[in-house]
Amino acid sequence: MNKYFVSVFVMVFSIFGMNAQELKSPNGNFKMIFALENDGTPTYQLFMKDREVIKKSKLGLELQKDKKSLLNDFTLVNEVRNTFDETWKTVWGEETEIRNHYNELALTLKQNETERQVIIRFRLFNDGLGFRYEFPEQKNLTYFVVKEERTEFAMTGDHTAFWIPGDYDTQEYDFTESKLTEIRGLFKKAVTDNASQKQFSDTGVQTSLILKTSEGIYINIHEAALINYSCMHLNLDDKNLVFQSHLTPDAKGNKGYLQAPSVSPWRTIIASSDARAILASRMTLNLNEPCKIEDTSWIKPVKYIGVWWEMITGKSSWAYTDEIPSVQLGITDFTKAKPNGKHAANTKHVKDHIDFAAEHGFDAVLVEGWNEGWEDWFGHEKDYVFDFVTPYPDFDVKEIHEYAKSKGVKMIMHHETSGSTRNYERHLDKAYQFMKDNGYDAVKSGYVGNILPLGEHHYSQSIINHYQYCIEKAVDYQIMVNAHEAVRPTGICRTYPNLIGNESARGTEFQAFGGSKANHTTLLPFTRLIGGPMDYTPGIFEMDIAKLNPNNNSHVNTTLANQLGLYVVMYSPLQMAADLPENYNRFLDAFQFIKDVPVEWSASKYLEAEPGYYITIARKDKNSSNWFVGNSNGYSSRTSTITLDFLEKGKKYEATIYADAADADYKTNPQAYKISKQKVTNKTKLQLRTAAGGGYAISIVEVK
């Protein structure tokens, strides 16, 4: 059982004329001040060690015209303070236990004209602030439509930001580094060809947003516990340097449909003068509810390979035939269709992958393109809907299941919804039961293309509810979910740890679609990973994509040593070795690290970090005394200096170091690496050169 201590101090009384309420973090380093302006507009400020982090910022929601908005005319009528301190155990995570310690201030506001009540609840942790709106059950506010949330985050200066455009349907962008005042001028350049281009303004950005002030303070703005609400973006007033929340609209342009009693997601601000503390923060998880799954024994971290990268590069095909089956063409039976000879999800090829997984100790094999309909989907501008149970004639579900079982390997199902959420919901019970009948414990779901029904967005309220429905339905069948193209995570994996992974960012696949910036993975841990783990699919050893597909001139913009380091830097309980088996067979000495690195950790140490430039992380294996270190480097070659003081005092270890060679470079010589071994203790200091776009990986094994 988790041990916890809760102390509660409550004040309940009417307050008329008190202008400000102050809340301090448990260690006293943070201070939040709440105040009502003369017109009854609620505001807050945030200080860190007496330095202003967030200037006075307004709070409130604008409602549709038939109701007076919840923006002003408020009086403070009730105040409740709490202190909470517990330590909870993770099902999986970057450590086995997480402390949840905060001071809380819940303020009940009454709108004078309407007598409606809103509670604004603040929780101040030692690493930052979370707050949300709560709408208690009441006579004058039952059903209401949100036109816009007007939460502000007022900046103290023209900070450096690492941002991606505020797109309602994709997060698959490279990051842009700029001053806040430069965002408008760089916005169009930042919009890439893969984006849906439904941005709300030329200064709109997505969360999780990482900023750095001129004084060296790092600030992260995000949200936690996004349930039954629209995803928040940030719209920048670049003259006054104020971010304002901007919710994703639905097909009608509305931002949310709420019924009291209800709550908004938490708005989060994590801040520190040490970038490593941003990475170490667990505030987002702590603002989510505890695990709701009573028996979690079936939820297990997974290291897997897959029939995937060859299709991403264009070497192979998801589709069984190049013909488009239709009643009009007389092709409705795939056994009568002409195979294209490139279909990767065939029984023999999948068995080869199962053999490779078994030989090298991988837990599972993912197969994409196994089910009928890919020709129709590609041929009709992605408006085809799948049934998730009908395999192509060259994919024998039963035979593959029995073969994988005989080898001790699990299979991972793939469900491409083609963005048709209602179709997926109709088939979900049948699809999940089909998985269980055939030995599949995990599913990778995809939402490529425009959302159906048309006009909806990937991050609008109803589609957020769809993702949540799938996660909760999967619990009934004891299925783990890895959702791609879904909304960015907000810590819900604490409540539903069967959500074992997400994509929801620019993943490795974009290295085959023209490439990603060489510093991309030095930013993802500060942004996307703040809300939960990412199925980034690292482990690419062949950087020249043309060697797989002569028609694809893309280049993977990292070194091979960097790819190894990502297994530690990019935390996930779901880790893929994404390249083709034949490429691993060419570099078996380097492949050894991927085989050795765990997917379950008991502790994590953040050794050095600077967003956009470098990250070095050490993690301890959950099931042994071994440690693993990973580094990802940006565009400038540098020397990484680390101390192994996290090792147990008095013990000796052997470190195997996989590093960039002296002449390594992500563009000109990405496969140049060197492997060395040395004895180390907790007093050892290491200096390792990292190339441009490079990195390193270290396995540290106790010497018995």
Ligand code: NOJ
Given for the second form:
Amino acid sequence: MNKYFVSVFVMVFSIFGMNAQELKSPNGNFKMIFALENDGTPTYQLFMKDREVIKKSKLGLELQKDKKSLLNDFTLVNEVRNTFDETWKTVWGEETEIRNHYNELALTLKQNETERQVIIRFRLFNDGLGFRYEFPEQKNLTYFVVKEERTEFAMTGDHTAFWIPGDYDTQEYDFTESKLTEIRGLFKKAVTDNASQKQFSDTGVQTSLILKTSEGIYINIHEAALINYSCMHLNLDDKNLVFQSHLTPDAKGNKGYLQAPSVSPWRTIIASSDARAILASRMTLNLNEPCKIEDTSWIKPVKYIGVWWEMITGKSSWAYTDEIPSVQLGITDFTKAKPNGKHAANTKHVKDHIDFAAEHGFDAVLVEGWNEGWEDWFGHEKDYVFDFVTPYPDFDVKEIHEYAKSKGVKMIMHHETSGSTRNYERHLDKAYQFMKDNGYDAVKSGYVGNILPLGEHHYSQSIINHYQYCIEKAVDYQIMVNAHEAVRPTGICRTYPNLIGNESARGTEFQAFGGSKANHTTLLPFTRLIGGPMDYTPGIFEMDIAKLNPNNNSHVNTTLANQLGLYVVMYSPLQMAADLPENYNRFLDAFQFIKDVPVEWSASKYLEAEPGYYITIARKDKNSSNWFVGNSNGYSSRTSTITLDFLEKGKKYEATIYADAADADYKTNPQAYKISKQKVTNKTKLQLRTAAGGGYAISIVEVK
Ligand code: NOJ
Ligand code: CA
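To test you: the structure above is the form predicted on its own. What is the structure of the form predicted in complex with this ligand?
Let us now look at the entire complex, which starts with that chain.
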């Protein structure tokens, strides 16, 4: 169904004496009205079935002082309308095909005094609105510096928001649920509870933001195709309930260096009265360019284990020696250095993991702490810490490569950049080549700590360009990238599907750093995952972290059954079984679900959803007729009721249900689960009790 037709006409009509343009979504449910104020300020307004979703909101950009800002004094000089309808094939995703269907309105505005032109392009889909600024090539606007983007999202009421504090360097926060007017009062608590670095205002929040109105409309605000621009946060004017865009500054406080012709990222508003439709929306992907990689045959979803959780919990160490700079330790040659006795990335231990992966059908093993530099890095801001090619003496790259190959297991590389983007770029070609030479096709990279050069932020324009550079260079080497602490994704994985993962939110690691809120994973799919998959690293079976490291009293705030449900709820083409093999060996019956659950899907159905409270999703395996269902539940125990009407009519299946036991509770009894089997068809209704912080997982296998 590839239809593409364009119609161009100019239609200017008058509402209340102002010039206004109207755009409707293909099904007519959404309506966007663009208007110029009397002083030539552009505005837009969004309606869903005649109900206002976004009140009249201003558009524009403030430029650095040598330029007249692009805020007002505009006249509409041209208008182009398009309709677009295509269905594209995913390389990987929640389904094999995605429909991209919208009506478009591109308005050329001319600033009277400067004669500069800006195009505002709106795309209205059946699930929401995207718009962006475009700066065509022109005499009077060539190079310019953005002081601030002045896009507004005016709320229609004091909605409920699930928010994390605005921060230029991290998204690794728990969410706070509050009314918009309560954000200011709760802000400090939200910051001190978490590992934040810098906030710009007491009402600044991050996208992707999920809101719920008192009438039960769900609104998601985010951005798509964040390329060569800085990341957008939202600053709430809490008197008027208007969110204003706030771009991440660079070391000089500037927000972006642009050169016409260029475009901004898309600003996105997804809205529905059904929360499940927010999860089903593919607008963010659709607003990104089609895949730019010609041959994608090397891009493959991966289920993996790792030498990782033991370091995160503090049971083992990344460094080979004490965590003291090597100069201080007098080390010039690591083979002569004194090992600390806790180094996990050693050949024997890695081989044991390869054996475990091979035995249980995992594709790959990630190993962190394999390379020199960790001892130098801890607590230090150093431009040059890692070279990404020099292993510690107890990690035999060649031997591990050969062993993994003989077992049919892939190795996943780890590059902790220590936040030094310049150092990473300096080494990138050599580092990627080293991977190829040693059988690695995927890298987990990370950006812990302050960005170097100092003063730059994780989300400023030049650092966003760095992440993009690493993704695009990886294409040359046929390497898949999973970047942690990088900017939160904005659908770029459609264009570069070798970006198979990102962290960019509070992942499972925080369960070992004091714990996360029990409803965290009922929010991530409504927020962080709107832009792309997350390497959340589920699968923790031992919730009492002191059992791994007596000095760590963290508790994993979910039940074991919830951990299983996450393999379906938290879509990712890259799924880790994060716990230690010894913990899986204790619960092999539950582990079976992690072994069975696929990482490639052909279809997804959103069965139940309420942000902050519960999510139930069913997905169909891409390579069989089997289905898998996952549920994640929030703080209150609840009965989930689902109908298996997605199963094929007339076929018989056997369901294996991994559920919370009657007495399960995330705090007091997280490992209480029960496994049952039953025959099911597309008529079957299931009622499953989920514990507080609980959930369930079901595998549904066709009986032939
Ligand atoms: C933070 C990442 O999120 C984590 O997965 C990684 O192990 C550490 N950084 C070390 O690089
Ligand atoms: Ca992290």
